[in-house]
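The data below hold one chain only, encoded as structure tokens and taken in the form predicted alone.
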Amino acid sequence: MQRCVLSDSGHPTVKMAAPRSWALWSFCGRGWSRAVSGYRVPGLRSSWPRGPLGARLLSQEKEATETHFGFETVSEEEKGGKVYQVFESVAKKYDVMNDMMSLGIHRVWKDLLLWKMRPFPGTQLLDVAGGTGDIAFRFLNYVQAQHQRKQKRQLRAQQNLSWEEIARKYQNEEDSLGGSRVMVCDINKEMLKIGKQKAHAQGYKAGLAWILGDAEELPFDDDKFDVYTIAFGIRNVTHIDQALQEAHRVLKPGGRFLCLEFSQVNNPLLSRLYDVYSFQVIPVLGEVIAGDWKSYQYLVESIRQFPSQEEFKEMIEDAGFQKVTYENLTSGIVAIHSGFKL
């Protein structure tokens, strides 16, 4: 079993409170491991200098203006650093806390996101803020199962094949994903590190790439991906409108944007119970399990600061997406937002 190693050979100096100025990549699986000196990986923006790691310096410091970090008012530059520190702190316990906080329901929500996506053979997926790999692994499972079903149908249709010919077809199968690929892009190195460890432990290697990059300035060429997903990540972005514009830019014409995010509960009784649970229980769980009260207090507050379903729908439309819809799950605790680049 092959383990993919995220490159850490350089530590560029930046002016921000957290490292968000370089995009590094490593590739795993057949056709994704060619990261040799002087080789330009297809799909990465041509404006990057061709250094040994293919890194590109992202945009310079944005003019400092005020924004929110949970219920706290901070500068935009400060928020980037604070959010980075939150996820650096919780990375090792992130998946365990997701199970505890949602009582495991987050797994169903993510399954529904894949069901809504229904990727076809050859789908190129970009999963942003997907550091621990939950969406990527589900995608790989889905497309592999779909490809295997297609292969079996083709073999059944060829009644005249001998046993040896059938066995040879299976043995010569070079791409069990039917050409599908997923890139996991996250700004946090610790989250990506956990994701790569999970991929190694669970045997995921082909068709999977890990990219260190910023949702507000993605390190990819225009019109690159068939599907863009972001699950429980966009509310942590400083400039949500800019992240949405970037999603639109990197999608191919006809490509689909899918966002799974906490939203506003539409049941008054459930809303009151949800507030009590969120503010009285979740930070306590964070302290007991992850040793970090403040990070989970922020996560709860960030949910309350996120736009409503209708407001976020308008933001997606403003970014250029069409046929924008959303579907509430669990009475609006979360919602799946969908839009197309047409």
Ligand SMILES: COc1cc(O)cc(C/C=C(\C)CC/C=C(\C)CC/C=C(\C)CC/C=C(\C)CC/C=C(\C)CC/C=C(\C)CC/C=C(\C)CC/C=C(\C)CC/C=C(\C)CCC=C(C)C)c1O
Contents of the next structure:
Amino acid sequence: MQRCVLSDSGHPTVKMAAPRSWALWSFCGRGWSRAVSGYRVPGLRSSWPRGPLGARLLSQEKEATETHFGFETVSEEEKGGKVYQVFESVAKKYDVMNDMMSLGIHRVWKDLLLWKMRPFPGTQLLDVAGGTGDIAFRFLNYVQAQHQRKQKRQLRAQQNLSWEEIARKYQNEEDSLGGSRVMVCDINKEMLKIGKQKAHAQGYKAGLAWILGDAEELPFDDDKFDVYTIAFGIRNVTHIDQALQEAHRVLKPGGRFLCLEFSQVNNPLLSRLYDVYSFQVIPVLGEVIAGDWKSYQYLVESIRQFPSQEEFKEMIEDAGFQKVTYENLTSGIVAIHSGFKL
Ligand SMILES: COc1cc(O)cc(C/C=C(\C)CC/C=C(\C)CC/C=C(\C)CC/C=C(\C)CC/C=C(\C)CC/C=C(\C)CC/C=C(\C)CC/C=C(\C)CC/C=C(\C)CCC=C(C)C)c1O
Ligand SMILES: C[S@@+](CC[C@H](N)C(=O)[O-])C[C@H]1O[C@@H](n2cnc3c(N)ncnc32)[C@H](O)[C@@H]1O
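Could you please show the structure of the form predicted in complex with the named molecule, as a counterpart to the form predicted alone just displayed?
Once more the chain from above appears, this time first in line as the rest of the complex follows.
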């Protein structure tokens, strides 16, 4: 359990109950705040006395457990349920909405995530908050194409192979991935259901598993995966620091964390246009296409609540990852963060 409390300086911080360690970040009210630097957290007890008195009063009285859901302040207990309802409601229109909202650009971002990953034959991928399977399908396409290229090279190099031997090599579906596998883990049954239907319709079977699970408490052993991905998912998680620690736990030493998420736009003109587009157009599209204004209002608000590239990088480092870097895509509308468990 993560709690917002006031630090000695009178500013809110995050406390994790045992056995988890103290975390440096809070995600309370309508903004992020670094505990050690004592930033203001808008929306959190604005009338509370500041300074040491405020700190004492709050820690003595009780520990607040507020967080946000878009621009709304809610209790931590409420947030998970609200996020669940959003994705339950949008699941059937999720894919079409993404194409409409981004005019297909989300596909390029997801392709870039795969190119950055550069999986090798045998890569074991865990795609958390994997939803309808976009990352998993791209992964399977990538490793299959890579394996086929390798197989062709080998077959061309080998002399005197019979036609049966060649055909067998091509037809062995399990082997067509070179031992790579992907597990899609998501908390929402409806999103997974759509993903499974898509997999069936598009003929994906080998090397793919669907698991219902929470990013904050992954149902996997330690040191199990080569790569952990989370695309447009971490923004929705209540305790992001906990999800990052879980990512670290399930990765093998040497494993890689990759996160594709909305971030802060670094071009002022684009930022203005993007704001107008987000707040004036996206909820309208949500209403017209998915019959759901509120969920798309939540989407654009949650994007504004997510920490900047640099802030998120520090959170990933706090979870124990090394060599943490990020790359902005489309002027920072989204960013890919990468880190290693070393
Ligand atoms: C509930 O939670 C969720 C639900 C989901 O379905 C999905 C997610 C996760 C989300 C994704 C996987 C991707 C979702 C995509 C976005 C949120 C959009 C990202 C945005 C872009 C790639 C484009 C950025 C747009 C701009 C920089 C602004 C462009 C400005 C304008 C077009 C003018 C400003 C708008 C007006 C004056 C309003 C009047 C216009 C209209 C009524 C026409 C509507 C216009 C369009 C549909 C055109 C949109 C244009 C583009 C997309 C052009 C892109 C251009 C560039 C990138 C430079 C989830 O969590
Ligand atoms: C915007 S979708 C992203 C789906 C997919 N990764 C993609 O890129 O299209 C966000 C997903 O996060 C999932 N999610 C939200 N909170 C979660 C949690 N605590 N654990 C696992 N999945 C979660 C939602 O159910 C939803 O499927």
